[in-house]
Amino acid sequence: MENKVFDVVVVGELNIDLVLWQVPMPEYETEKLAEDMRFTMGSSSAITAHNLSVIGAKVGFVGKAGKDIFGDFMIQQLQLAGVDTSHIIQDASLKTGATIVLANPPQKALLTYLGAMTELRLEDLDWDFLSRARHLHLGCYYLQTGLMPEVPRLFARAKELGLTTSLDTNWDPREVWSEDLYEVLQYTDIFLPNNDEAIRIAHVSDLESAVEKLGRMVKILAVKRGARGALVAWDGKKKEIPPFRVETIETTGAGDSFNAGFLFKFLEGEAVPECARFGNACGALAVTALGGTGAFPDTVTVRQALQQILQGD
């Protein structure tokens, strides 16, 4: 394990978020007003990497961005959190993606321009860099269309290199939910869908059936259920993990923060229910501020906040 410099290397997308808070849905030829706004780090993978690093893990990131203001901003924010960004490719011919978040807690609507994230390919990855990690996480499977057909090879190779693996697909904007994903799940140790994604990925009508089907495909299944907490399945066991009650400001990044907390405890060797409980605490912390990383400014502040949330259980 001497060459393991990182706890986790995240392979994922980079895009900024413009969060508009408490805003009516737009209509053509009209102007609506938002109560608040935040320009912040977006993208599931980057939020997970940022918050995981702030919690205390050693994290590297692999991705592709434009050589532009948005790309510079994303890299700077990751660096400020302590993430190794040396393997983020900036391409002047591409544009860094962006998401407009219309947030009306507990619901939100997203409008995304994918940009450079679709151009990451398997050949862009440095296997030596990946081999220096204990764990590989990939987010936004359905949005990384250039890499998507090659993710089974990526995960298989990661397993050969001795890494454990985790996957968060996020929403499929095409709503196809192709069963090609099942090949990736053969090499996935931890699968992290939310409630609705799990049902659609499994092509069933209810969560119980989805957990039964997906739970047979991966070692650990952790289904994020928002205000209802989480449901985990592993080693033939299943358990509901209750949520923590906090004042919700905005829900962007709650699931990504759950991922960060779950992976942090997993890499510490904790039991699956404790991983999910800590994931719930991180998700709860995330919703107390605008933007996916707003509640994760620095390690000391975050650890104190998490301790208060965990003690309030």
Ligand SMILES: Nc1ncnc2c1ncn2[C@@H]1O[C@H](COP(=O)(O)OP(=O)(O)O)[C@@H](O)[C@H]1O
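Think of the rigid core as the biggest set of C-alphas that the two forms share within 1.5 Å after superposition. Being a predicted model, the structure only gives us computed values, none of them experimental. Positions refer to the first chain, counted from 1. Compared with the form predicted together with the ligand:
After superposing the rigid core, the Cα of Ile69 is displaced by less than 2 Å between the two forms. After superposing the rigid core, the C-alpha of Gly56 moves by less than 2 Å between the two forms. With a cut-off of 2 Å and the rigid core superposed, Lys32 has a Cα displacement that reaches or exceeds the cut-off between the two forms.
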Contents of the next structure:
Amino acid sequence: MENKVFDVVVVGELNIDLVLWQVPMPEYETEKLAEDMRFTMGSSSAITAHNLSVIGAKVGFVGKAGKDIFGDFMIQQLQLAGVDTSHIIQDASLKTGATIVLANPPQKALLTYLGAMTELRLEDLDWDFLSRARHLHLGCYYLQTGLMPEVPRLFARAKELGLTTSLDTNWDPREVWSEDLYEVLQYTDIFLPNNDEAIRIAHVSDLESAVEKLGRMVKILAVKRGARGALVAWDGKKKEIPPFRVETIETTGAGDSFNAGFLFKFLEGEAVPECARFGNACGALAVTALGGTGAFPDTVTVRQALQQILQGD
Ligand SMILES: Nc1ncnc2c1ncn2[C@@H]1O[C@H](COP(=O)(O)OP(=O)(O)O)[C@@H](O)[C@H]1O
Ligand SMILES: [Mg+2]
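Moving on from the form predicted alone, kindly provide the form predicted together with the ligand as a structure.
Let's see the whole complex now, leading with the same chain.
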């Protein structure tokens, strides 16, 4: 596999999730009790990197965290999954961010402090490290506000170095959906929005128009559609890829796991529909357990579970 050490380097954010289950709506000057809680790895980018590594790819991670317990926890979790964390910067002047999830299935409310992720800059990136990968993936474009204006340069340079590129912007919490993103899309091989993000990014009112517009901007468009599966557009073609039926426990990280599955097959040279089918299987697997990485504990377990899901097709 050339002289490349990594299949994928993920550039992204590192935050923890504290999930509280069955909580009434909070009110100022009162205390309410949750029925259960769980402390887990958060962050779309970190979940994609973790699950991609567990599936079997060689993955490196680049990002910024605080020199604190949350930062240590994120790095430890990635390392346990086999991710190379040597290029995660821990800065003692910063705080690793956190999301408090108030989960009352099927609804949840998120409260996030972004923390160190906003301080990653282009000059922090080690091009030697990036050039050791075949592929660059960037997650949570809108949350990495320090890096955001420089992402076109990052992707252009990655392409010059011979890497393929993918992007999952996730939701824009400011709901601006700036067309500045279109410059990044020029250098994006695989664009991985979900249904609602695709419509907003394209500034249109329905998915068909969004696919029409965004499909012309990138090489491969894979739109994630929750329990409806995925829709892919590439080379002037378009195809719906049906979902796999599983028992849904909790949906955090479904999209990030879809990314992992799609990229895994893409790097094996599979055709786009097959990449999306495997993405759907990984997304389906993700919703069968709590948290984004709960269903991805180790390679043997995951391969068996994926085989079952794929055969139940
Ligand atoms: N309830 C579900 N049943 C089966 N597959 C699902 C379910 N929810 C999500 N998925 C799979 O995970 C993928 C990503 O989920 P989605 O919710 O669309 O993304 P995101 O988490 O980014 O919003 C879907 O395209 C689908 O393949
Ligand atoms: Mg997502």
